[in-house]
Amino acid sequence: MSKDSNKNVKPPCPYYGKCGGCQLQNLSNKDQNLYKQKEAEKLLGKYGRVENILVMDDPYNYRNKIQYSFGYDKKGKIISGMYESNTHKIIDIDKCLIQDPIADEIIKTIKSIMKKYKMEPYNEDTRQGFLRHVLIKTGHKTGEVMVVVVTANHMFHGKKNFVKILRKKHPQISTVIQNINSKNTSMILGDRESNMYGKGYIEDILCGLRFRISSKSFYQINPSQTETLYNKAIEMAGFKGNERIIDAYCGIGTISLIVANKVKEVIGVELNGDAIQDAIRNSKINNINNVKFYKADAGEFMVGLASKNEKIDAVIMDPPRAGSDEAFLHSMCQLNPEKIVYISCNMETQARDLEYLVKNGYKVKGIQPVDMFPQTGHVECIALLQRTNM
């Protein structure tokens, strides 16, 4: 099945086919399920049977961040939303249907702020203009709000009558963050940030333990179908309880302490400081005391472990789009652990990756498809791989 199915539907969204994020709207839920079924197949099922994908029951709303950019029409309308496919067009869009439904509402708050008080929306043309930016996190069990506003420079004349009329319009909003972001850049974030209200951060629950969230952490968008993904990924990898496991790409210590009651000892490691800070003090405030966290590239860590000849049993890796490079793969199988629990966002990075394992000394004994990004053409899917020279 392609998506171009013949057994096209009409899509829910108005947007849809210019905004670019929902490439498979036009079909039901049951087709895209299917086609994303096969594409898992087609991808990884040389290396083993691919088991049933893990749906939605509700697959709408779902999205816990939203970034937005700003600018005029025409008629020298505000507008607001996502860049239309391989453009820096704006498509002005008033309700994402995928995307917690509080976020559209700020948004509309913000655009009549801006009409009021005359801030001008940052031109990338010119360079001229104010506000280039809105960031939105949302707490999907805590129900915090995090309002990230991205500015061209530091001059924010009226900020406290912003955050004044927009927490009197939205009280759940528990930070409004001012990052100033001056470069020429197609980057969202700059690097200085200054807290215009409440503690600068939002924290959730996963999986019953609580995490800090900052405006640049990294934190999984579907909340909930994080919590299937991440409970089948442990109980495939059937941890007994005594195992010492590294968790590559650790982030803010998602996997690493979500995993930490079911074995021994737990490594996270990670290259981005900021989301190590993160990590470490949601060990703490979970009292866990079985996770250490280093700020290291994990392919080098790896390598100093081996060195030394330190036992690791199993590695949990959860790589970004494009995947992990060889020599990160190599100083892996140099620390031969008995099992690897590969989390991938992007199935052909992972089945090239795959290859490389399966070369080197271990056999998928697992595959699972997620759907983490309904309506999209994206899936999540985990794979475990034992080392065959036991």
Given for the second form:
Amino acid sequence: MSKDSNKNVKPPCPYYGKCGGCQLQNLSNKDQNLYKQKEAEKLLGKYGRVENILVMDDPYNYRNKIQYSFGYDKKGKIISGMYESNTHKIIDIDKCLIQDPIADEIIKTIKSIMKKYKMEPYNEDTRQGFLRHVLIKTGHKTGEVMVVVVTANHMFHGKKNFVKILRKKHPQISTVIQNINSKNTSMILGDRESNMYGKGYIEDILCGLRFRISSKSFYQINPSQTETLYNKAIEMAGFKGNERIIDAYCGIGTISLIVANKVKEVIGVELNGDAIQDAIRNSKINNINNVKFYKADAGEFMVGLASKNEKIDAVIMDPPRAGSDEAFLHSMCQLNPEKIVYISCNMETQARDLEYLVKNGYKVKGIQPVDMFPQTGHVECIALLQRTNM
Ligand code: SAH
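Which structure goes with the form predicted together with S-adenosyl-L-homocysteine (SAH), now that we have seen the form predicted alone?
Full complex below, order starting with the chain above.
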């Protein structure tokens, strides 16, 4: 069965087919998971048995983050939403079915007050206008909400009243940030930020721990399935308690801190400075003392450890979609950990990296897909590898 299979259902979302967000709404949830299972078997099956995908019971309203762009339609009405797939044409979206509903409500309010506060939508072609994007992050368990208003310059005249109205209509909003992005770029966020209201970050609770999340740090977008993913990954690793492990590509330190009480020592490494600051604060908030975080390129960091002949018992790695790189994989093999838990949101690059690892002394012992992104074509997958040259 392919995602274009005849077993179609009527996509529940009116924007389906146009919007670049979801790819599989034409399939029932059961068929979506069958499709994902087949994809996992096709890409990773040659390394071992692929366990049944861990599904989400209620596969809607799970996303805790949106990034909407703003513009005008042909009649001059302000629109906001996602881009059409592979274009920079904005689709005017009132309601996104995979999103936390509060985000759509906040966007609706912003749209309705933009004129009053002279917030012209930014036009990427003419480079005129003010409001480029709005990013909203929500804390699944805490209910805290962050609104990031991305503007083309810093002159936000009515900002005090803008925040007041937003907060009055949506008291759940706990922080509002202005992010200034004056570059000609398709990147959403610029470098400069000013805090308009609240603490400048939100917190969420994951696997019983509290995590601080700032605007630019990565945080998994489906928190309830993230708990399933992390618990499974930790179970597959089967730690005994005396291990010294690395959490590579650690983001705000979620995996490092959640696994900390199951091992002796954790070393977290991450490239994004804001995420590392969050990770260090998160270790303090949760009173965890056996984790150290380093801001570095994961590949370079591993090269450094290998040159010092450090003893590492296991590596948990969770790279971005592009996968890992040769410097990282080569040095990891030199460090020769007994186990590697490779978590990935892109099974194609994961397959490429597993190929390297099985050629260099590792055997795949378990493969577990997790449905982290229902309605979309994306699949998260855990692979457990064991050293063969013991
Ligand atoms: N494990 C974390 C984050 C996974 S996302 C979690 O579950 O939340 C991948 C992370 O890799 C992002 O935080 C990204 O900033 C980071 N990253 C990307 N390239 C990197 C590199 N070359 N070295 C280290 N970290 C990198």
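Quick caveat: nothing in here was measured; it's all calculated off a predicted structure. Numbering follows the first chain given and starts at 1. Here the rigid core means the biggest group of C-alpha atoms that line up within 1.5 Å when the two forms are laid on top of each other.
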Once you overlay the rigid core, does the Cα of Lys115 travel 2 Å or further between the two forms?
yes
